[in-house]
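To begin, one chain is listed below as structure tokens, in the form predicted alone.
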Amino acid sequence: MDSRSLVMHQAMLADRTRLRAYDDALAKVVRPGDVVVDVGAGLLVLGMMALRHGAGHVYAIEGDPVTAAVAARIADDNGLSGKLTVIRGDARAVDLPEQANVIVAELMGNIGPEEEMPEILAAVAKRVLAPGGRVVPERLTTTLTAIEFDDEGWGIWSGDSLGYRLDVVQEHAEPTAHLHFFQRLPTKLSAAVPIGDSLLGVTPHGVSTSPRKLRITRPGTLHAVMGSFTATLAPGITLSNFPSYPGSNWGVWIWPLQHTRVDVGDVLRAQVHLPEGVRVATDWRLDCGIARRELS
């Protein structure tokens, strides 16, 4: 396993709030005896959890062989060979002996859908799924936001910065996607806009290209628009990567615009064009129009 990968599982299990989300939904969800399949298992975090919670098995596939070759030395030193099985390959094309009574995943990217986990899930539940049988997250919803930084970010580059005037930089603003990490919590100038709301596939990609109207609410100036999501993992549970928590990996993506004072019954049109390729969410880009409200 290359250093990258390691520090990368290191710093999910790392993620307490994450763990302990997904270990109460899996309380939640899984039966005494049933099926799961983990999908992107990793190293069997998941897996374990289902079976902690009465899964009769535990079928976690992933795709790396590296990663796969670890996890199946991982089953073997807990004892876990007739409970859990490893399988290498692509979960959307894996044939299994039986049917699953859940599906388990995190496949969430910073903005919920960019790794493909609506139609992965989607695929996997078309083949493996039994009737009635329950998957985990069972919803992601993403949305965009307007906002105002406070004082960092995009929204250093204004025109009085430091006590210089920088927001030259402005003209340089591109409508790509950018991975930010806040620091402080910025202003939210408008309600959260659904831009997808996937179950099982059900929005292509996890995310609608169709135009969306940002109302803003509180007057500011307008720095960014901000994507982030919500995964419901079972009722009443959830995560999300915004507003994050301490130990979070999960960032939010911007999409940075020319500073601009916005009033409340201002309307803010965003629309996001995904490339080919869904997974290269700096390449997603945000065409946007602000139509002022009108005067009497």
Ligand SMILES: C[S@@+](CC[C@H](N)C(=O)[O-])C[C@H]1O[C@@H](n2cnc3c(N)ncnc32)[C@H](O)[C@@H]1O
The other form holds:
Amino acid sequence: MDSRSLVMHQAMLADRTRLRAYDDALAKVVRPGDVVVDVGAGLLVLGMMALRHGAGHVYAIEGDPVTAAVAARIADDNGLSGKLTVIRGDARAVDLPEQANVIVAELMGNIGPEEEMPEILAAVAKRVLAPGGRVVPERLTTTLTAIEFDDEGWGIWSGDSLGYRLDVVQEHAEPTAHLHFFQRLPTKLSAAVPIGDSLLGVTPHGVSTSPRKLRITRPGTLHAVMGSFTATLAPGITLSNFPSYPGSNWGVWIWPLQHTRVDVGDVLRAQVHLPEGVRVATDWRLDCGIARRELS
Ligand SMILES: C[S@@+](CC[C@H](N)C(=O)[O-])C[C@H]1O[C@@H](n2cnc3c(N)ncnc32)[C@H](O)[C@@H]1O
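What about the form predicted together with this ligand, after the form predicted alone?
Time for the whole complex; same chain goes first.
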């Protein structure tokens, strides 16, 4: 296991809020004796939770060969070999000896679908999910929100920050996104507007590239557009990367804009462009324009 992937798994396992939400969801969803498929099983934490909540057998599918080998050792070391089968391969192409009652996966990227969770779970469900089977998470939503920072992040390039004029830097804003981990919450200047909404295991919808209207609901200085996700793990149990929480392994995507005064009733038109075949949001462009006090 290379050190990058080791640190990635370490950050995911140290994200206690993430683990608690999955544990609560699996406690609700798994029934005694269920067959569970853990898709993108990593180091088996979700499959082991499913066993604790009564699963009869877990098939843990992992695409990375080294991670799959480490996972097999972990299953052995914990005496799980009779109850948990590690399968190495791309989950979209794996056949199982029996149908599953539950699919569980944590493949959420920082904006939601960029790790292809909607496509992967739709393909797995089609192959192995029994009629009436359940998927954890059941839904994945991606939203855009207009925000104002304080002097954290892009807000530092205001005219009076640090006692000097640094605002020329705003002219160098690019329409591509960067990953941001908040220390303090920004001010939301609009509601969160959906650009993606997938029922997992059913509709493999990614992010919509049609223009969206972000209505300004609070006066302020527009600094950026933020992209974030919410996963509904089970009814009443959600996991989101905004607002961020201590120990979160997710950031949000920030598209920086020239600082612009906005008022209630203004409308920011935002449109995401996804270059063909590009998964990572760093290269997703955002085009924006403002309409002043547009009537609804
Ligand atoms: C975000 S990690 C989650 C690991 C673990 N389930 C957890 O919650 O800690 C995603 C894992 O899915 C694996 N993966 C991604 N796409 C996959 C695919 N199509 N088939 C099988 N495994 C995949 C990756 O190698 C990685 O180990």
